[in-house]
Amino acid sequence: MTKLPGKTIERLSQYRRSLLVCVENGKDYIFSHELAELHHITPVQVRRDLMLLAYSSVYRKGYPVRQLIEAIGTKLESPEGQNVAIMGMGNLGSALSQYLASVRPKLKVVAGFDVDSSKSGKIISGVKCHALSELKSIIDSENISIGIMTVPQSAAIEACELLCKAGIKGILNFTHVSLTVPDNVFLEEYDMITSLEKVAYFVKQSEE
């Protein structure tokens, strides 16, 4: 299987979200220029991305929406699904658990971990929370390959190291701490502060 660039994966994921809205609105077909307008890119870029799925439009109708959603899902998702653990079952961790359960059933949060001993053994947002001492055994027994980090900044480096040592293959980092991982672990870092400051900057520019 050809490995797609990260930016292409991001766009395919964004296309799928828009296509799901199309289904809700009763739209059966969509043209590349319509998808392009929704995502502020060129129709050429959309067509290039969809060609990587070995998918082409129907003459004069565009792309069949439901079939395109299925094609994107086949490319992005593992057929048997993937299990996820959340490090830090506070407000953000519990909210992510609920959200993923409703929108991405093939990315299943099967365990949570927290340093707060009062949470151990409890079900939080439909997920059982465990002590950190159980991390390795739970990751092995539940076949967990992805970790989501929603811990405080002060605990980020330690949490990352624990996940890597436990055998996690991919980490989504919601902390503001830049992390280093082994070559066999894929790391994606989401910095909400940077995104917010970017928005604030352009709002400031428009007001000056």
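By rigid core we mean the largest C-alpha set that fits within 1.5 Å across both forms. Computed from a predicted structure; not experimentally measured. Residue numbers count along the first chain shown, from 1. What changes on going to the form predicted in complex with another copy of the chain:
- With the core held fixed, residue 17 shows a CA shift below 2 Å between the two forms.
- Core-superposed comparison between the two forms: CA of residue 197 displaced by 2 Å or more.
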Contents of the next structure:
2 protein chains.
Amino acid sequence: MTKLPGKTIERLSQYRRSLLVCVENGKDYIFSHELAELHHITPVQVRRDLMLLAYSSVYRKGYPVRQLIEAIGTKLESPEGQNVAIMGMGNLGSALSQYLASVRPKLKVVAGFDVDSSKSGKIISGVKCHALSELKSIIDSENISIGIMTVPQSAAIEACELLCKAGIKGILNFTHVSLTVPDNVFLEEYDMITSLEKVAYFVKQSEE
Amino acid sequence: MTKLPGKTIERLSQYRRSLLVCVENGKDYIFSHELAELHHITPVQVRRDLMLLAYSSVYRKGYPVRQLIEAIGTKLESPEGQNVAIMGMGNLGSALSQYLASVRPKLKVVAGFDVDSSKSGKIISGVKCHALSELKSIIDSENISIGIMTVPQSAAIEACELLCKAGIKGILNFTHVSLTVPDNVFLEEYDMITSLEKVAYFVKQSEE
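Show the form predicted in complex with another copy of the chain, please, because up to now only the form predicted on its own has appeared in this conversation.
Following is the full complex, with the preceding chain placed first.
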């Protein structure tokens, strides 16, 4: 299968979120211009993205919402789902594990890891926490392919190396250290301090 | 003052994070190629960004780290600092308020708001929580210009409208609803589910 660009994947993920809201509201069909408006993009962009799913709209009705949700799922997810580990079960790590538990059934947080050995064996925010020494064996036994990093800055590089060595295939990095990973690992990084500083800068500018 | 592009602001914020680590490690000067390597960009990009701060490197020594940190601070922040409110003091909101407390002294989380009235008046993760009915008066009295949104999806649009009406100037939206704000409000959005789904997609692709 051809690999879609990251930006397309992001949009498909976001369309699905809106489509799930449609289902909740009892809406069975949606037009490309409606989806476009919800996401502040053009209808052409929406239609182009949905063509990748081999879907076109029904004349005067739009796209069938439920089928679209399914088609996006088939594109984005593997049928058996994927397992996720959280590295660093502090405040942010446990908040994320709780937040993620409810949102995507095919992405399951199945283990947490923390350097603090007093957390080992405990259930934190619904997830069992393990010692770092167990990383490799748990990743194998639980078939975990994705790691979310919420460790402190000082531990980021080491935690990333441990995850890669343990055979993780994708990392979502929430620490504010820019990481380097081997070619066979997919890395996505988000630094909330940078986002907040950006907002602060533009607010400051608007006040000057 | 000319307004810098968002991407430049993001890089300056990230350079500063690395420079603060340099200070901790007793490193007084840094070359553009070192900063470039840390952030996976070209030295030319680094030099171009730092020229905006009216800084150039010292021959054979590089850039003076502490002065650079100060210059970035002057560019990004207002001298008196900016106050931040968190809208939605659930798991994510309280984790963020704790996380942010330690990181940027010029960006201070001074209030939390939650629809759950049993939280009113309580200190959650170091931040006093208020009822939504107090929003406008607290934003005025505490001089809050930035709002971080961590409410549930169903409350996102209303919470955003309340913040804008209360006079907030910038919003960092962590809900997965794409929002619309008036022209005088700066909006930055981040959806962690989308990031995670992106990682999952590329991991799935690598396994096929």
